[in-house]
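Single chain ahead, written as structure tokens, the form predicted alone.
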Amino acid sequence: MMHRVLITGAGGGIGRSLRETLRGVYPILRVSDRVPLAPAGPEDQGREEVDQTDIADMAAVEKMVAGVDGIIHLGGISGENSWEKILEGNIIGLYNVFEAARRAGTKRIVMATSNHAVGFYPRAQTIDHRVVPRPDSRYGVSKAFSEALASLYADKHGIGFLCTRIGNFGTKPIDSRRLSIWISPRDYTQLVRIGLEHSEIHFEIVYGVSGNKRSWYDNSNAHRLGYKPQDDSEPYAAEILAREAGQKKDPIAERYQGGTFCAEEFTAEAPPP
């Protein structure tokens, strides 16, 4: 049911991958950031549409979304920033991509949010997607703030939102922290195609992470929906704990699942619980 499908961020890491992936997957892929991308590959590996716009702008935006049928929202500012920013990106951004799909008619948006959402739990607690916020940074609250938002449009007007709080998106992970929360990126692109074309998402939160051995995530709600990750950070194991072995670390960064996010700029007399 997806004929044209938009990429928002797509010259990010990320976004870079996924139009990798998706291509020919939908018939057209339009891919945009705010600045400039690659031009449109051979048509024979897919139609691309390439667009250039500032999600700032709620005028240009709503010519990025016309004629789409489905968003994958990877725009905004990517960790901690300004208030000012993160205000710019994350929040006004955020909120003229939902207003100008909820205007085009768009029916299906997979977003990113993040495990800095929730970052404040820690990390002897498995979570799910159905613990309560605690953010542990101006963008983790950024990214709390877009799951209400999608909850919202969802809700009052029936777009269906897969928000995937991605853990550490990239080819392998490269520290402790990661084996926990990474995600590879065939797994993520599983992740994205469920949010896409899963006929009865309505409002759904997944983690995105791989199947890790480590992880501090109970993904079930992913794994309801159809998630059969391919990829586990196990075998990175012993070569990242050999590598770190003996390293000094912040005590503050160990106690909780969003690491140095939750120590930069910690001034409370003692440790949340």
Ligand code: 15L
Second form
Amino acid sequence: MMHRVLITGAGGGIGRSLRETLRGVYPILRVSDRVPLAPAGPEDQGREEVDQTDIADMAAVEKMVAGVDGIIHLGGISGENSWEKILEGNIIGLYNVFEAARRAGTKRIVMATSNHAVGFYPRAQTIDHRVVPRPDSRYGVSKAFSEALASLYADKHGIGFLCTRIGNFGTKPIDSRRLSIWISPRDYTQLVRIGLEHSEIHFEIVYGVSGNKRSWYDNSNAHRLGYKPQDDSEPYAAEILAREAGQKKDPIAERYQGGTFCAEEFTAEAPPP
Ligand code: 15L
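What would the structure be for the form predicted together with D-galactaro-1,5-lactone, given that what you showed me was the form predicted alone?
Starting with the chain above, the whole complex follows.
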């Protein structure tokens, strides 16, 4: 039973959206970020607790997770960055959240991993949740690490994990690459609720994508857990493709699922297989 649910990284785009869509779903929603958040809303719409924590600070993280039944972990760095920043937010910060959750007896974590953990798979290939990671960036490596750490904490400590490899979250797809990886707010809310409420989650990886006709993913693991996406990027396709027609594109970015994350800092002499 989820009584108090914590959202880390609640000041980011996905966090702000979930704060709205999960309002009143659980008796108490605790929202946290390292930057100040909007104050708690009126209690009659669902009780909120507002917290400010830097996840690199273990003592603060222990206070943040106290009394929490489930965590939606969105905190950390959400794109490519320097190794120092990735290390602080996505390796040390991530470890602090999982370890503090273990000490506090938290039973469920929904983790925002990313398509960039597997970004070097070619677009011509359909991949499922069982492929080995092919990170396309330091950020992608940190997301593969998050899946490995989640697996450890599931097997060794019995915390149930739903790792959602998010494609691109937004109210609509923003370009042709995102036609394949887009997820709408209502579909992501549905996945998060499966992660928190499904009775039999040990360690699962799913793709955080809507039911896109152009998807590069076999998301059967999400469907097995009950996910029924309501949205598809297809109605946006004609307009986006017409807008991009004739645009010059980077061949590495175009060849791989991770797009520009693959092309940035690329120095190999030939494209990988
Ligand atoms: C991600 O993982 C990022 O958090 C987001 O900002 C986008 O870059 C997204 O991937 C994407 O691939 O579009």
